[in-house]
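What follows is a single chain, given as structure tokens, in the form predicted alone.
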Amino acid sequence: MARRKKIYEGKAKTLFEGPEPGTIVQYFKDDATAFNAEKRDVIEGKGVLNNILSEFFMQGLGQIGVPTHFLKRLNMREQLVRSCEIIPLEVIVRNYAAGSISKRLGIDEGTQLPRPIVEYCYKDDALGDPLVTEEHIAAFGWASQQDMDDILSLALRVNDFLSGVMLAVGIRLVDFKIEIGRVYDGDFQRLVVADEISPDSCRLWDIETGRKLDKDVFRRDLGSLTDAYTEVARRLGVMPNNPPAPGKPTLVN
């Protein structure tokens, strides 16, 4: 489709005017940032894949009634999905402990959790993303009380889809992150899952090995990050029909 106006640049995908009013079409790059974006690199493919993946789940979600931002998918890189205003926090549910929450607590890596822990952060870069509580949210108005019972609610819903259908190919969730949005309707307000949700935005272990199939294995230089999202893609059989050659340049529309 031609190329339209750009309305954001983040770290791992770039927005542009949709082609209808209330419409954005989202790319993915092949861009790759850890610790903050400290450590960048770019993985020929990964936005492909990314892409694809993201597609998945936001399609799956849809049909148990969860809603999302996606509309569909416009060619291996680029999405349409609709224009939401984001709430200024990641919501991250945790269902075994790994990365920060092991540091902040002790806790060993892979160690099961009770039950899922939902946290929030408060999305600012210049602060590393900072842990904040409910009470803050309130204060701040960045949400209201019926706002967090909803995306408490729509948390916990797609954490069961999310481990159920990586269950199902050998694949433990151990936790993921995703962003909420608004949607408007006149004055009716909804809250819908945005963003993406992919091997960048959750921490996906192999259940018999423990092999990281997420952006561990960039984080800790674990091996090739495309063959990692490349078998993810595998087992839930959604590989594109010209998959992406780990290390070598991708032709897309």
The other form holds:
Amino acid sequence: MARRKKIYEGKAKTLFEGPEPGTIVQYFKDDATAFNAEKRDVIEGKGVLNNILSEFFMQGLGQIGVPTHFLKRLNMREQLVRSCEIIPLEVIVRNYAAGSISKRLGIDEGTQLPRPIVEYCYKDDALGDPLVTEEHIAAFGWASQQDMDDILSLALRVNDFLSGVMLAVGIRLVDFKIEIGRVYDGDFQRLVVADEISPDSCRLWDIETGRKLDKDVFRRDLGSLTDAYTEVARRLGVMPNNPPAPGKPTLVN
Ligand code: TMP
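Please give the other form, namely the form predicted together with thymidine-5'-phosphate, since only the form predicted alone has been shown so far.
Entire complex below, previous chain first.
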């Protein structure tokens, strides 16, 4: 069998050239990292869960008219996406204080914010993805003013959608991070939600008990990450039927 061309290997995913021009295969690994990869482990089954959860969220966004890069899931660990130019920003939306904003501003974790707060970090591992302002983004040309207007609108629509979906299954969406891609349709370009949306890139707390159901379980050594992600998938009704052995993709219909 012909070997696929690897385009990029990140911390949690590997990207391969897709079957048609303009497409990419995203392979979800079981690797978990935190604190800019200072802490790392392999969590069996994480890739399968994130693949299915990201499919669920991206498809839902598509259904309400929020453009995403998602095309279709190929198997338990892979999905086909549109190839796009990733804007070098991590777009973070916060509904409740937690993590870095709590540290930075001295706000107790769990405090409801007066309104959703959108933050931007410059995507650069060597620099530890520093927080930047729109002034930096404009001055260094990472995105145009029109892009920033579109990014803000996408981020808030994703927030409303995800908050509602999670609330319906008794989970509070504390915050999340998305990445935005630029795609070209002939002479036109537009922005789409790219990368992944999964418990790796969100903070999800059980509304009743406050139990953490996201990557903080790994970051803070709070127990089994697989159990936490499985609980999210179970509540959303998207549990994989037969999680395969790690590294061995299984074809599904
Ligand atoms: P923070 O509180 O550490 O800034 O994280 C905010 C949100 O962004 C949280 O949901 C976790 C997510 N996140 C990522 O997806 N990737 C990262 O590298 C970091 C630091 C956070």
